[in-house]
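Just the one chain here, laid out as structure tokens, in the form predicted alone.
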Amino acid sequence: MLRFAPSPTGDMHIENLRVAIFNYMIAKQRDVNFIVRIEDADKERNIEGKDTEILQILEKFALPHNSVSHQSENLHIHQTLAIRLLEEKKAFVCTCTPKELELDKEESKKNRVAYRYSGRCSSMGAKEFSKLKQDNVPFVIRIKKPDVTIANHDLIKGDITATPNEVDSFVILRADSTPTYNFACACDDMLSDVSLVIRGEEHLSNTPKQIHIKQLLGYEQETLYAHLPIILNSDGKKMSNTDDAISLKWLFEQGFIPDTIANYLILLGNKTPTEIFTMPEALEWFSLDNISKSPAKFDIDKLRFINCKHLGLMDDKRLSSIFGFADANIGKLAKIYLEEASTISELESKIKPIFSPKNFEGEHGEQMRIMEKIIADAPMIDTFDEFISYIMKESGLKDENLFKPLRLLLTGAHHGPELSDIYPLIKSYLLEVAS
């Protein structure tokens, strides 16, 4: 079982998507279930509708899943398991005030040591729990820190160890009785029998804590972990929400298609047999063993190159549908412009003027009007050579007085591909085009 566990707290970004793609692909290769768990336990940060948006994006990238759940559905189970740890003396009640904890942090800073919980409440157990509840005294539940170092072999990062003090006695149940991220995550992975967790390396410090939770709960099935290196921006820094390219929404607005984005994210920091591929093709050879341990740098120019290649491979009729047509010729027309465009937005800026009303007020407006009338009265002409001969004969125009205004009339642009390449693809629309 593999899972993708996003939080509905903001727009989905490329690092989230990379995690989803890798989990889906490994699940597909192993012929096991791929589930989606919306981690909505942090109610204050949840944004309404983001869970639906996440599922829509997975659908857009053709990442089918076996089930969808919300972490909040397991709230009662989380609470029950926390109390069980308390009763088994594997956790304790903590009534430390924010002020006391802050003083502990200041003391650690003063002594130049990493902060860890002081342990002042570590003797408070189930008996104190009942009394505190009865007296309405605020408290949290903390897990007891491990006695030994927790070791784990990460499939990408290698051997990882965490000392008892690094794991510490962290909170598993907040004062409002909701679980913390690590506790809810570990419990849910355990309940679903998730056998491999693939996620970003920002979770590296969470892994020993989650292993510790599972061990204390008596979970014996081995869980493997693989932490993907971060993606750096063009300046070589960790991507943040201020980087446009991190947002899938921005990439879609710019005209990058799902096949391209998936191709690029699989390629990034990976050894692949080819540069351009689809996800079904990548399933044949994809392996976590080939993922680099080092951060990968996001390259928008590379993404544009890959996008251009995928647009060129797209079925002509399907490509035309992006521009509101169901005509393979319009798809072929768009591909002619891939010499100078590499995104849907850029292609649209080339295709739209062809089918938009033309401007007859410019330098060549008079010649354009003459040709507009000739085309309106002309029979269907099959080839461009026959078409240009007909226009020359009927108008008496030639050279610059013919070709410049004709290009403006047919394409709405001063420059572009050869008209002899464009004409066969738009001849069925001439009355609409030349007006």
Ligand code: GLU
The other form holds:
Amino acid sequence: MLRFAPSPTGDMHIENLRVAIFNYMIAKQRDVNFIVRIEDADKERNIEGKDTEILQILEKFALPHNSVSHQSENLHIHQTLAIRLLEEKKAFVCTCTPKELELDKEESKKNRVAYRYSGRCSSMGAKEFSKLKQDNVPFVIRIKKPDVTIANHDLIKGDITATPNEVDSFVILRADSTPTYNFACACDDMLSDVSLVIRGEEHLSNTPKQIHIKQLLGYEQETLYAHLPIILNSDGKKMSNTDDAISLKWLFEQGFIPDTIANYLILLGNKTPTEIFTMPEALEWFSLDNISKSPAKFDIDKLRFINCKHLGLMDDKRLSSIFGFADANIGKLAKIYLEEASTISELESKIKPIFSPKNFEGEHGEQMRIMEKIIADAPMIDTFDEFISYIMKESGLKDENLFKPLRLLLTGAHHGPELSDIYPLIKSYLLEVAS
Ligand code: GLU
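Form predicted in complex with this ligand structure, per the form predicted alone context:
Starting with the chain above, the whole complex follows.
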């Protein structure tokens, strides 16, 4: 079982999507289930509607899943498991006040040592728990730190170890009885028998904590972990919300298509047999073994290049539908413009003027009017050569006076691909185009 466990706390970005794609692909290759678990345990950070948005994005990228659940549905189980650890003396209740903890932290800072829980309450068990509950005294539950170093072999990052002090006696159930991220996540992975967790590098230090939780809960199956390196921006810094390209919304607005984004995210920091591929093709050879453990740099020019290739590979009629047509010829027309455009928005800026009313006010306006009239009265002409001879004959115009106004009349632009390539694709729209 593999899973994608997004938090509904913000817009889904490319690093999240890469995690979703990799989990989906490995599940598909292994023919095991792929589930989506919305990690909404931290109520204060949830943003309404983000879960739906995430699911819509998965659909857009054709990442089908076997089930969707919300972590909050398991709240009861998380609480029961925390109390079980308490009863088994593997956890303890802690009544340290925020003030006390703050002072401990300040002390560590002063002594220049990493902060660790003081152990002040570590002998408080199930008995104290009942009493505190009765008396309405606020408390949290902390898991006891391990006795030995926790070691784990990450499939991308290699051997990872954490000493008992690094794991520490951390909080698993907050004062409001809700589980912390590490606890809820470890319990749910255990309950779903997740065998491989692929996620972002920012979770690397959480892994020993989650392994520790599962060990104390008596879970015996092995969970493998693979932490994907971060993505850097063009300045070599970790991409953040200040980088537009991290946002899928922005990438869509710019006119990048899902096939491109998926291709690029699979390619990033990977050894692949080709540069341009679809996700079904990548399923044939994708392997975590080829993913680099160092960060990869986001390159918008490469993304543009890939987008151009995927638009070129798209079915003509499907491409035309993006511009409001259901006509393979319009798809072909768009592809001609791929010589000078790489995104949907750039293509739109070429196609739209062709079908919009033309401007007759400029230098060539008069000749354009003459041609407009000739075209309106002309029979249907099949080839560009015949068309141009007809216009020449009827208008008496030639050379510059013929081609410049004709280009403006047919495309609304001063420059562009050869008119002889464009004409056969727009000839059935000529009355609309040349006006
Ligand atoms: N909910 C976490 C996040 O969105 C992911 C946790 C995980 O994959 O274990 O960062």
